[in-house]
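Shown here is one chain on its own, the form predicted alone, set out as structure tokens.
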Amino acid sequence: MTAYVRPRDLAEALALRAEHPDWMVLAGGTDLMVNAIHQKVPAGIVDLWRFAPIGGITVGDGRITIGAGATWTEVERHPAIREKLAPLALAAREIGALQIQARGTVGGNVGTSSPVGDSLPALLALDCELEVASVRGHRRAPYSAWCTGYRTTQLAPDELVIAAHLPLPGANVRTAWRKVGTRRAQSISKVMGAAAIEVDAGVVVSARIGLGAVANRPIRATAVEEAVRGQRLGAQAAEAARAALRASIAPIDDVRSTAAYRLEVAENVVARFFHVS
């Protein structure tokens, strides 16, 4: 029979994780339940749904901290996230239907790290840092280095994702997010992109560009970031971004879309980020 435990506090949760790294960690369950019929019955379940130590959203100290147990509904509705981290709020609105948004959690998205996860390009562009914990202590990991392959991450078997920390963008930073799918709603992405672009007197000072659904993991378009530095916002920066992306990525080819289509769309999405609005 499968064991089932709902921890009373974080110390108990981490002890369970250390003692039983093979047990299923359950929060919203939006991915785990879908895949359950394809998996072995787990030896145990650690239920972290609405687990207070990893819940909530706080603003302060120049950053917004989102608990791993926060749902996408909570993220989308939070006024500070809507105002300061708009790409993440926009992405939250696209994560499945309303029922999925009410159950799915930030920790689940970064734990699964599917290449088509809607929030993940936004986390890359917004310079997210993840906090993870185990009985050995807490550590921070930049999300830009978190994914190690297809649905694989830096997370150790005895660790839990605790929170996502996102710095507040400066006044000169423009942010954007775009998703391209087969329809306007409840669509699995063909291409996604997010951007945080610092501009001074119309010139790009720096940029962070996150892309999803074009590789086996969410990626930073570092070649684009380098190419646009010092370029004037508008056609100059847009064409520099387009050329750099074309030369630096080789998109995946699968049942949802061809590599050629993904490359063309990704170029258009990224170039649009640098147009003057």
Contents of the next structure:
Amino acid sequence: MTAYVRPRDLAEALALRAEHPDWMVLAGGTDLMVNAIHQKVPAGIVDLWRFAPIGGITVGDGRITIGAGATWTEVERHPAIREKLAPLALAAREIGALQIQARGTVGGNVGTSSPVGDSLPALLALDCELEVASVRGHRRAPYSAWCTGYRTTQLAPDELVIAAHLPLPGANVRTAWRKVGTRRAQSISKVMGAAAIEVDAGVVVSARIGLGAVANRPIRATAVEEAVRGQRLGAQAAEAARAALRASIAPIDDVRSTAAYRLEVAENVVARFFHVS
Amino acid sequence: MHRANPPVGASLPRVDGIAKVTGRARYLDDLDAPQAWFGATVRSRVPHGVLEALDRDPAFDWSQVAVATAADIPGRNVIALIEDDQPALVPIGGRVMHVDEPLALVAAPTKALAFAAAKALHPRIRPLPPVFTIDDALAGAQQLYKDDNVFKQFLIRKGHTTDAELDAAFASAAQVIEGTYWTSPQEQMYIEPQAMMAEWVDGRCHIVGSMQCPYYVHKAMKALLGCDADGVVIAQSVTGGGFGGKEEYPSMLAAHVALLAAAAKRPVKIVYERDEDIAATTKRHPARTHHRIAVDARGEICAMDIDCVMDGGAYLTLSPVVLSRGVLHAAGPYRCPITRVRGRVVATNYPPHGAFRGFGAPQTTFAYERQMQKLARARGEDAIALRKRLALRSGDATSTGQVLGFSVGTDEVFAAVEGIAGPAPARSGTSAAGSPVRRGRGFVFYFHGAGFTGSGEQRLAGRATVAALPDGRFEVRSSSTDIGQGSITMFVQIAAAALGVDPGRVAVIDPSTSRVPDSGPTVASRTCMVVGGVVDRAARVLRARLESWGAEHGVAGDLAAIARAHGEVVGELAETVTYEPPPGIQWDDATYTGSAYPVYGWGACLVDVAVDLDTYEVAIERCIQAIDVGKAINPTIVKGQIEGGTLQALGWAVLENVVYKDGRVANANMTNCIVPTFADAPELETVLVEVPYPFGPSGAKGVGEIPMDGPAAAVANAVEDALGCAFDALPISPEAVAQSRAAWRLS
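Having seen the form predicted alone, could you give me the form predicted together with its partner chain?
Expanding to the full complex; the earlier chain stays at the top.
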């Protein structure tokens, strides 16, 4: 018999995590229900769907804080996110179908951290920091260091992701996002890229590039970020980005695409981010 | 031909529409069956081998489940269709021919327990080397079928063309266009997976399920159960799509639930999971077609030489018929005096390939319309002008020597496309995502034979009944199934028009072999043209009989009043009519000459594409389809058929594929075995062209398959136009476009 608990408050939720680290944490269920029939029935379920302590989106202190329980529909519709964190709003629109967006949560996407998670390159480019809690206390972790391998993360067995904190980009930061999927909607990504580029008088001051589906986890293209610093936007920065990317990723062949395609398209996508005047 | 009476030609709402959109329609898995157990299938994990044993895990409690194996089959262990080579379950000592082949069955009170039991039954298979390519099959790498691995071959020689004549024509040609074309396997992806339920009552097996052809299942079950026609009843439940995928495979499920229901002594239901359905059931035959065209100095085609090889998979199933339709369409709707078409379908160790909308014709259409495009490019001639110049018209002969008489919509479909095409869009541009794009336009002209091939309809002699019920209502009884295409509504309209009654007075009963005559299968674009024609005639005869009975007995009022009066005095009046072929249909199976089909549908399709030069994705920006359907009984339903078929074809062209790895479907889920979404669909511009068929109901001819044939080649032609290099293999995926980059010639 599977146990089922819907905690009253965060303290109870964290206590449950500490006591039963093997229990399944359920929010929207969009990840868990896939192949549920082929998976082992969990010993227990902690249901955090619409759990107030991890819900909501707030703006303040130069940042936007998104509760781990916020759905992609909430993210996509939030005016400040649409205005300031456009890549994340665009990514939210690409997650599954409308029904999935209405159930799937930010916490679920970063909890699973699949290499093809649609929001993750945007979180990387937007310098996301996760807030994580357990009975041992709260901690902050930069998302760029969160993923440790294929669908593995820093999350300890007793921890819960509480929120994602995203700094508001300055006025001289331009953002970009591109998903290349197997089709135009409800598709798994073959290549994904997101960028936040700080520009001064047409020259790149700094850049953060997040990539998906080109490695065993979502990654920051740090070689590209270094290569474009000081380069002029347009052909110069684009070619520098292309060359640096080629040397720094080694995507794979799988049933959805080929390594050669992913490499070439990742180069094109990243180069296009800089190929603007 | 008579004038069409209302409601024929009107877009009546679908009879089954409200139940389906409100969720009241009950598909197989929705049927109340509280006592039913769930069935699961133990399948092979190897592509080729010998089944040596089925070991039961001693740790599993076998008392709580029912098990069935080949040893439990009361009749013959075959899925009877064309040839008896496919077993319902591989027997111990028998040959395993493909991955996911059924070996044994289990049933249990819950799905979870059934799956657990299936996992606890371990097949022991001695592996044999598998065959995965057409060339290995032809080379006889392993003996899979008879001594040459060829399930069937055909040779068409137009006007008894000899090889010497053909060689001479090519030798003296001013120009030869030659190419090899590959088309990929395709999954039907009906919304409702395969599903079936059986129950034994007083020694009689009742089977209900999702299917296209109740009498195919009936035939197969008589052989498997060793019973006569009354020993088994087959009924269709509401069916969520078929596209050919529920033509032959439902007999396999029927066999399995029948055996399990006998073993469990209660009703048993099998509903495939999506991954199981994609992995185990039939796909469109992959094909390789070599095509040569010889052209004289004036640009007339003087000879064609075509060799098409299809991969049939592990068993013969419907492959000979698929191949037949493929070769009969391979020379296309073009004038050509000297024609040779060779076709072969070979055995491999893939799960059997089978029926899919178009049924062989899309494969060979892709080849000939790529060839015509290359001819136009080589001659520097406009793509539409060239096809117009060479197209078949009334009085011309097809590759089988069939002289076309009536209902040839060639000029009408060309005119329909040209009327709305407008100029080609700008070659270069920028996509919404900011990437450069390159645009191109492609065009195809094609035809599709409606109904069964050759003398098939005569042999089949499909029947349908129209009955006047004592309460003044009327009933259509046929074994044609509504699988989402709208056939119930179409039958109501045809019968109501012929009877001269309100369509609300006419009902189509659910097909069950105990209640309806054999109208033939729901396939081959034949339901409206052939069975609809039979319904039309039956309704007219019934009306005449009722009217004369009314006159004799002095009954006043409309036909419903006469039916009620007849009902009171005599009872129901039913009229059953058998299909009669149109006059002048002659076909010779031995030489493959004569009237291959009673009539053809004609199609022209124009596609504009934009290729993203950053991602190599082909976006279909525009698609015009003009199809000559003879007469649209219900224009909305006919448009739905054309638009659905068109999108299925566009998907096949650019994004659908079935990826096999070691004989196993590697992308057996809806995440990776993708079909187009609405976001992938262009604005479909559909033009209904009506050049009536004198022997169809109100002039109607087949429409179900034709839209599938043309668009893939139109897309390939458009991509070639955009990038300046040839695309001769499907799918034209972004990966394929990326790989072609060195060959691009951007103008």
